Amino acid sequence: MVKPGKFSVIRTVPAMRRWAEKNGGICGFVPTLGALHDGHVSLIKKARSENRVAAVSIFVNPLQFRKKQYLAYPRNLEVDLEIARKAGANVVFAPSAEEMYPAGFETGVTLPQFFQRLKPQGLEWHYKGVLVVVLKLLQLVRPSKVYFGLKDPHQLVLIERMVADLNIPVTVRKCPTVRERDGLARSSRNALLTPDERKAAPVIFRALSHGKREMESGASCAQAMAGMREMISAQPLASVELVEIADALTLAPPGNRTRDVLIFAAVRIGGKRLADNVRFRLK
């Protein structure tokens, strides 16, 4: 168990800058939307074990949600602060939307060209919002390392590309997805599921695992994806939004030389969008 150190909560940009002047270069940073769960705890513990201090942000970013989703996102700051403290965080940055985006804010981030192949998801606006807030947070916290789970591979690849292109002096640390016993990836959105929807949700991981077994047995990408769609569609509360197989390093369609494979699924369970993936190496 990580031994907690001195713990503080920061609410304003100037105060966060002052903290970063003293601690940024020795800091491991975990950006979150709040509604902390065991996946976040594993990231915080990793950050604390690899750095002298660990920082966490708790901020529901309005730029990456539609208004209805933003208002519905689970929030319980006091519970989150206690979870972060026990996991070993030294500081939590928990600003308001007005603090992060004051009147007149309008600067954005352009998505790289390779992302255009992902347009069928219709989420360009979402990932632009993610990159804006991550860039702002990295500028404010100034960590030496930043920690992300592998659950959203598109977000992770975009952040890595932004860090490289903009020469941001931080190391991106990728950590394994934490799962429930039935395989469902830990996510803050799971709290929005009804009991019946929660029972249905593990079909996503079962389908991903099926696709992995199929490809390891020599099936084509098309065959593996067809089997996954069929499995998900057989669950009455689930509907397939996107299933894809890609090179895990580039998100490009896999080729003859691809060895690191990513299988990704975005599924609506009772109308709530859940995404997950598995990664493996072909022999």
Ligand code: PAF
Contents of the next structure:
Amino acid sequence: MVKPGKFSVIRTVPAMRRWAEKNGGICGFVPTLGALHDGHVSLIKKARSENRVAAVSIFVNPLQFRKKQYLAYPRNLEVDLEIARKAGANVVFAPSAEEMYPAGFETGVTLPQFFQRLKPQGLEWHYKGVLVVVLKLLQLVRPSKVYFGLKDPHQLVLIERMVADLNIPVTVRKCPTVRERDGLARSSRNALLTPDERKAAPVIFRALSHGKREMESGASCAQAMAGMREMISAQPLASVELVEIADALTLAPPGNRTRDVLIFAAVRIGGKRLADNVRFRLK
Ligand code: PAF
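For comparison with the form predicted alone, please write out the form predicted together with the ligand.
Every chain and every other molecule in the complex is listed next, the one we just looked at coming first.
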């Protein structure tokens, strides 16, 4: 059990910089979009248990959303602050959009070439927005470790590449996805589902688990993916956006020698995009 310690909320860039000058080097950092759930709580607890202090950011990043999604994203800062504090955070950085992107802000990042062979094509703008905000947050908080869940493997692989390419002095810690009892991966987006959609959503994890069983019993990637698509399509509220099997270490298409496998699915449930994945090792 993590004992909550000293706790403060920072809203501005200069104040965050001042905090980081003293605490950055001993800090574990959990960047979030808010709407904190048990998945975030487990990341914050881990950050606190592995570092002298834990920092959390709560920022709905306009660069990674379409306008409509951005406006609809669940926001409840007071509730989030209490969750973060109880989980052991010492500081929450919760800037406004104007604070992070003042008038005149222009600089972006380029995605690495290998993103072209990953499947979430059409989402380049989204991942560029993620990298920009993560880079800015790492500059401001200056943590020694940063914590991410494994739920978005594309985001994670891009962040790891950026950290290596730009010599950012931080260790990226990857933590397992936290699930509801019925298997649905915890996500802030789950709050947007209607009761019927919520009932339908566990089909994603059932399909991923089915794909895993198939591959473990010798099915080809094509067979496993076909079975998964069929299973998801049988749920009337679900439509498959992407089912992908990849080498879990590189996200490249699996080859004969691939042992660490990642199965990834992005599914629209009543129009809301939910993504999940499973990782396993083939014998
Ligand atoms: O995964 C998320 O919650 C977001 O993409 C992140 C990393 C906090 C950047 O806004």
